[in-house]
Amino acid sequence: MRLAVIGCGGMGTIHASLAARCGFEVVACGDSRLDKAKALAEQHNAEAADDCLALVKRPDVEVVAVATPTPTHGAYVRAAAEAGKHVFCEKPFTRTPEEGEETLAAVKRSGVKLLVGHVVRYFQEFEAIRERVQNGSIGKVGFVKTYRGGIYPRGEGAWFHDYAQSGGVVFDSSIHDLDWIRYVFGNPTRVYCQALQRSDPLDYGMVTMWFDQGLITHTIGTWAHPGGFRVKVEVCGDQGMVTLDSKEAPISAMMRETAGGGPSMIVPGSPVPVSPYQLEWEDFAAWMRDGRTPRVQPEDAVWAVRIAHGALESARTGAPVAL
């Protein structure tokens, strides 16, 4: 299926690439600066524009892939969905979960295909865990803890720098695990959340959610580590535990980088044959060729803004938020 890419940057080179290797032909790449869009559309042998809005109704497109700032994805979403277009979207799916519930609507009246990219539903390890959740081979769960962890990110821009469109690293990479955590266990009931949101280079978050089954989740967030990203699961069972973590190795110390000396962004790996990301790809495809089942839902990404956005406003009053 002829697609279009629209955000030239990190993680749309990314996806572009990855479609590509799924059976995509990339046609056109949309980027509101028109060399990034360029660069990457040589890439693909692709025409290269800087009005999305424009690219996403043209009549050769038939799949758009949204990999833009978040607090534009609703608006290109929806645009593509009126035009008749199938859409891959970036995490988080919206920036509130009004406008999630909006764009969702306009998806369902369109009755076209929508897939957002929660990939940590696509990471073996994570898979691994939630299987053995699921056999009861650690018995009833009553306590999950995740970390994740990496740089801040210095994207061109600097708009994740900007709460308000980014929700810092709460929202918008601490998403992962709160969405992971209500794919294996069912939606929570309450979320609370204490955020140390300060500039560049200290932002954390920890959120704690509770379940009508007695389960209790605490996953940290931080955008505070000098260099690398760090992924750290423990899933605690009346029969035993599971664990995770991505970075084996005695403690070490790491001086910060100097401004400009490290890399803008870090997306974590896995050590498998098929990366994760290529992995949800090759879900969307399957979706599209045979109307397989996709492992996430657009509902899904809305219940994931939803928490996320329950635990910035736990943040702002220091109370629990109610689901």
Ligand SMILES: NC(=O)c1ccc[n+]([C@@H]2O[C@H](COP(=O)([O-])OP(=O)(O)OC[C@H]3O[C@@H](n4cnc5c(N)ncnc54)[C@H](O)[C@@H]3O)[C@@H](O)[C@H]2O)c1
The other form holds:
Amino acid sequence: MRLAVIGCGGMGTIHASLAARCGFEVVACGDSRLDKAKALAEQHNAEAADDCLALVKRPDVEVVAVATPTPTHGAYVRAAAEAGKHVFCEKPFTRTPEEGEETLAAVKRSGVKLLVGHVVRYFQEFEAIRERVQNGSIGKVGFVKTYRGGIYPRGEGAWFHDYAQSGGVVFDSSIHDLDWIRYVFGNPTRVYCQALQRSDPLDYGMVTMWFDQGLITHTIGTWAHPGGFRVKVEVCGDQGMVTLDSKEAPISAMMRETAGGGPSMIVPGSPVPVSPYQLEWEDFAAWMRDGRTPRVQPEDAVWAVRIAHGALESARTGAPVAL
Amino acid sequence: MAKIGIMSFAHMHAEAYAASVNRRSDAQLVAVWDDDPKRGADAAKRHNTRFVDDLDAFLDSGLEGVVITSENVKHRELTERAAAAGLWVLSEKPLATTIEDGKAMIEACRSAGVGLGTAFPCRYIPSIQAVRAELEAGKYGDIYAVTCTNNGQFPGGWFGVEALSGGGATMDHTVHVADLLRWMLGKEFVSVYCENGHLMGRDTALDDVGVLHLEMDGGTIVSHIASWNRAKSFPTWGDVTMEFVGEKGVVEVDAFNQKLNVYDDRTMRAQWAYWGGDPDLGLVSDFIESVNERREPAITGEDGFRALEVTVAAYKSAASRQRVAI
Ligand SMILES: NC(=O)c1ccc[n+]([C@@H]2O[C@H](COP(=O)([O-])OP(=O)(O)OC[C@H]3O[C@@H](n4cnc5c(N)ncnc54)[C@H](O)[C@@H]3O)[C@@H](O)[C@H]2O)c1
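Okay, that's the form predicted alone, but what's the structure of the form predicted together with this ligand?
Then the entire complex follows, led off by the chain already shown.
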């Protein structure tokens, strides 16, 4: 199928090549910065454009991948849906739950397929934890803790630094864990959050959710570490526990000298046969080809926004937010 | 030579405190009292001292100080008795289970002119002391956020009985870290929001998991997990961990992560064997010196009370689902 990629930054570049690997043909690359559109288009022998709304409507485009800054997702997804194109959209789906619902309604009206990139659902280690929980091997789960983050992200044009746009670490990064927890354990009832959102820039957030079946979850997100990236998970049941720490990896290396001069950080490596980002595209392709239900359904994406947005509201008011 | 008695072996920490007293050359373990005579008599034998069945006789046996390691709710009455007899008191944590009891204990010792200490041995863990010194020297700059845990296996017994413990995991596993945060950052708590419940199926009706969101002076945000969420098969009893996020850097302390990984075919269970220093000895040593010097212990009743306030406010928050001022 013919694909247009909108937003040719970090994620757009990854999606273009992984989609290509899954049989999609990248025919157009759009970015509000034409130079970035051109750079990616060149790699795929595609056309470049800076008018992305026009690009979405091109008759030869069948699928649109949206990888622009979060607050711009909704308008592109709606335009694509109205033009009858299937859509892959990076998470967070939208910046507010209201816009999420409005955009979901547009998608449903047009009958196109929408997959939002909650990629943690495709990570093999997270899937292995989910399977253990689901087959009851640790009994009834009463507590879950997740931890994700490291260095402050460096996006194009510093949009990550503008919390009004990115929502900071809680909305942009912890949303991965909040979504995964909901995937495994169902809908939370209320959420409480504390978040730094400093202009240094530096961000760190703690989110607690309550589930009526008798479960508390605690999610820590950091963009406050001087380097590195780490993920930790702990799931506690009445008959056992499962824990995961990305620091425990098969490869760890440290260079004596780097291009920058000094020695490098230790970056643990954990290569997998197929990247989880590619699994997203395989899932999307199978949905379109065979009608197989994908791992992330459109309503899930709105729910994730609702939870993460509720968390930010709680951080602002100091009160729990009912979901 | 400080003459020390131990009041009750209900709390398992009594073992380590008794052993610590016996390791000091400036102290003598004179007697044990316990409202469970068999438990007390056995303990006295183990620690080479005598058991005194009658509380009045015990208080009158030439003691200068007592370590109170009873069930939580009995701390107040035993403290009042000991203070009235003119004895220095080291109370196991939590100092008490209610604000009223905590205040009464402090008042009883103040008016009797005896010292009152709270057993927060975590202040004597070398890694905690090292990070405190770095924080104090400004190595990490201003501290903006801290995330902490005090997880454990379910201790069982009276810990799960409200009439004796005063509360579940939130009661048991909040005060150590609350005290460390006050001591390491030199700040007081302002508010708490708490979610807790009986979620882990432990053999009790009480909360076995608590999650606290705290605020300290100057806006430092803190989360803390107070739990009995560790599986029976977990390789150790639990943990005390803190991650500090500061202006100049981050630092993570995993206070008991000085361990050997032990694989034992006889138990068919992997275990962590702690080889780090003994924090209980530091705590008990200070108490003995405070008795000998007739001074307040380094970690006071007031410190115990401040940590207790956090716990009491946390339960209030959990019941009302609102943030509660401390
Ligand atoms: N799933 C993941 O693991 C993951 C990781 C990082 C980012 N993301 C998400 O992906 C999205 C993009 O993030 P990124 O890291 O690639 O950011 P980025 O800043 O690297 O790239 C964004 C690109 O969009 C372009 N752009 C900006 N505004 C635009 C507009 N209005 N129209 C068209 N193009 C525009 C920019 O020029 C830039 O090239 C965000 O929603 C982010 O939250 C997901």
